[in-house]
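Heads up, the chain below is alone and in the form predicted alone; it's given as structure tokens.
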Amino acid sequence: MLIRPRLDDHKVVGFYLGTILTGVGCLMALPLLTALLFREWPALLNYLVSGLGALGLGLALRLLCFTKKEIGWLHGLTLAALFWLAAAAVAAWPFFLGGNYGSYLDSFFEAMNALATAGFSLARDLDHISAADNMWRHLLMFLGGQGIVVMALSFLMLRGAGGFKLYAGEARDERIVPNIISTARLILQISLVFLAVGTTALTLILRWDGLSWAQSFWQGLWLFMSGFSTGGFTPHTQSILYYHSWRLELVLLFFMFLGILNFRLHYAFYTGDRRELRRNIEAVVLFCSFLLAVFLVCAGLFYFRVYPGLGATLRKGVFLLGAGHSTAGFTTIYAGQFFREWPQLALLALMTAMAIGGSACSTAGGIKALRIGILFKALCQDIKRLLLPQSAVVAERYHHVKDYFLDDKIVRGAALVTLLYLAVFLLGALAGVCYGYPFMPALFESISAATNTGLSCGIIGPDLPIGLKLIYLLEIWGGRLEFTAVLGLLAYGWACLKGK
């Protein structure tokens, strides 16, 4: 029997929503300080008003919905889904007040793309928005890459089962260390260490390439926040093409690949277990898929002479393939060049890499290398069963930090999420076709949205029809949560309507 949520259940949802909104309001202090530093007085007022509004709303919800009831599984899924919507809704306020977006929907689209690390932008004049807005865009992307729930657990004293239910609701079910709070804080610590190192490296490179020290620091900071979080935001409309720097592209590739690795792999490497990178099924799948995709992309580009010479082909092909496979979404060409210049072989390889994405428990999106590896192992297991006698016992294992036996439950879970992604890719593409776009560009854009990649072939922009904006928003939101929490939110709503 379906049980209808009671008042205490609604209070749990409202209380923790208030907590996350309070956190978003506090975070607005950073772009506010940036506005003060750059003397951007209108932006300072926007963030002051928005920050106070978010704090007031969050504190009011916490007061009205105060409860000591423990978080259940359905609460965890519902909260994980609502956290992203509520945080994006409030984070969009200063964007809307700044006047650089055509509507509040466009501002919400920008905030959701930042938090979900999708990287599409609907800014009307990105090259001239305020430093405060750039700080806010990239800060949201950096924090969203680690996960809103991870950020919340890092600062909340929410221990035990309730914390893990929230953590799992964000499509994360892996603990780096046994305690879930310690896991969240360790993820944040790893990211902050990389932030310091990456910002320093990118600042030096940009200074070497001719920018002033101030420009180098701020843009280096923002590019690292975006690159490590596999997001794709930059301070310029031309993305990485603006810089014309092979040094910058090389270092960003390195940080993008750090971003797509499972945080458990980072931890294993830092604790001295170097062999894990060679044995882990995710690392093996990523290595093999990247090499194969690079070969196909560069072979197609070189055969059709898209770029002059092997050097230019490798530079463009490897960087764009890396940006696609990591779901970072940086680009060194104009959006229209994908279908105007790239051959079908290179495009299909890029789209497949975008669909696979990175690792579980990383900053990357996509179906995830772990699921691809599990499905491949399941295929091998079935082939062995066909070839061996019926009496033979076939047990397939895979290594992911430790050895696991492949069972039907694991395979079903991987297959279900993979099928959901494929269905969303197709439905998003059909929606684009209904709005008059060709099927292949519409499929490219749909894959990019659902995997939170942010590479565009020119469809997504400020003039995008409202209906498609809403469809892509749903893809971005659902893809970031790997659909699990979205289904939980729908179940919670259905229980409210039909439960007893």
Given for the second form:
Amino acid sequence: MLIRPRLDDHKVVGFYLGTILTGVGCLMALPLLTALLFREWPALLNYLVSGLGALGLGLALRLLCFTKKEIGWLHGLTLAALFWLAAAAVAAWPFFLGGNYGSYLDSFFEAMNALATAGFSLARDLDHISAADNMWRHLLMFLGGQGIVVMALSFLMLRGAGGFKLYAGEARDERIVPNIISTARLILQISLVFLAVGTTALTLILRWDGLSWAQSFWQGLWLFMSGFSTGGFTPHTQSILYYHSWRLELVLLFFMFLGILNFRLHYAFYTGDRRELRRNIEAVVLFCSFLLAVFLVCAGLFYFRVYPGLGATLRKGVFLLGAGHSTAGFTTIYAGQFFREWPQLALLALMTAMAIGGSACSTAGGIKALRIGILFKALCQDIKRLLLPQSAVVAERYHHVKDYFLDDKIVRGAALVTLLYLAVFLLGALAGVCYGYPFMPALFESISAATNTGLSCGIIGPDLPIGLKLIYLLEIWGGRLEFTAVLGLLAYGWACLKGK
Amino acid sequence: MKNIVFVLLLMVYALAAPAAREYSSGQLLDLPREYDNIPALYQGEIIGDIMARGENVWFNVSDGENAIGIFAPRELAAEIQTVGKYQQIGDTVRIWGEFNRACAEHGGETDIHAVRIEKIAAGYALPQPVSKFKIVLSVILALIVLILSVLDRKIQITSRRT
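Moving from the form predicted alone to the form predicted in complex with the partner chain:
Okay, now the whole complex, with that chain kicking things off.
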């Protein structure tokens, strides 16, 4: 029997939503300080009003919904889904007040893209936005990459034993260490160490490439936040093309690859288990799929002479494929050039790489390498069953930090999420077709949105019809949560309506 | 000798340059193969940074639709003083040069190799209007947040005791 959530259940949801909103309000102190540093007075006021507004709303919700009830599984899923919506809704306020976006929906789209590390932007004039806005866009992306729940568990110390339920709701069910709060803090620590190293490296490269020290630091910081989170925002409309630097592209490629690796793999590597990198199913799948996709992209580009010579072909092909596969979505070509200049072979390889995405417990999106590996192993197992005598017992194993036996439950879970992704890719593409776009570009944009890649072939822009904005928003939000939490939210809503 | 030949080539280009047709970024990027390796005149606002690379510089010029990377000898860019950024409009320049769909010299980038740059309008700072309404709103919100945070703190302490 379906049980209708009681007032206390709503209070649990409201209370934790309020806690997250107070967190978002406090975070606005960082762009506020940036505005102060750059003497951007209108932007400073926008962040002051928005930050205080978010704090006020969050505290009011905490007071109204105060309860001692613990988080259950349905609360965890509902909250994870609502966290992202509520955080994006509030994070959009300073964008809207800044006047660089056509509407509140555009500002919300920007904030959701930042948090979900998608990287599409609807800013009307990105080259003239404030440093504070840039700080906020990239900070949201960095925090979103690690996960809102991870941040909440690290900083806000959410009460009780509900932490894991929230953590799992955010499409992360892997613990690096047994304690979930320690796992969250470890993820944050790994990211902060990389933030320091990465920002230094990028600052030096940008300085070498002719930017002033100050601009090298700020843009280095923002690019790292965006690259490691596999987000793809940049402070300029031309994305990485703005910098005209192969050195920068090479280093960003390295950071994007760090971003797509599972945090458990990072941890195993740093604790001295170097063999894990060669044995881990995700690392193997990522290595193979990247090599194959690079070969296909570069072969296509070279055969059709899209770029002059092998050097240029490799530079463009490897970087864009890396940006697509890692779901970072940085670009070094203009959006329209994908379908005007790239051959179908290269585009198909790029779209497949975007669909696969990165590792499970990482900052990347997509179907995830672990699921592809599991499905491949399941296929091998079935083929073996066909070839061997009926009485033979076929047991397939895979290595992911430790050895696992492949059972039907694991395969079903992987197949279900993969099917959901494929269905969403297709539905998003059909929506694009309904709005008059050709099928292939619509499919490209749909895959890019659902996998939180952010590479665009030119459809998504400030002039995008409202209906499509909403559809892509749903894809980005659902894709980030791997649909589980969205289904949990729907179940919560259904229980409210039909439960007894 | 090499320098003399370079300067002579530059002069020949510069004399021939004004004959180039003016194109918008939309035209150049929509049909890049058609305009590949042809002399082009392009006009727009300088945005972001002037990036020095040895004897040359890179900068980006936006005509409002797209921005295109410009590669030019350092002395050609000497006139540029203001670049576009927050609350600042950059110098508007007219650029004569060769448009490359996929530049062989720069790893396949779409760029313009400038042979002449003319500043047609100086950049300027925009006023930073401070909204009085937002100041008043901030004060009111700060008071509300203060009261709510005291209440929240009280509830948390009471709840811990019980």
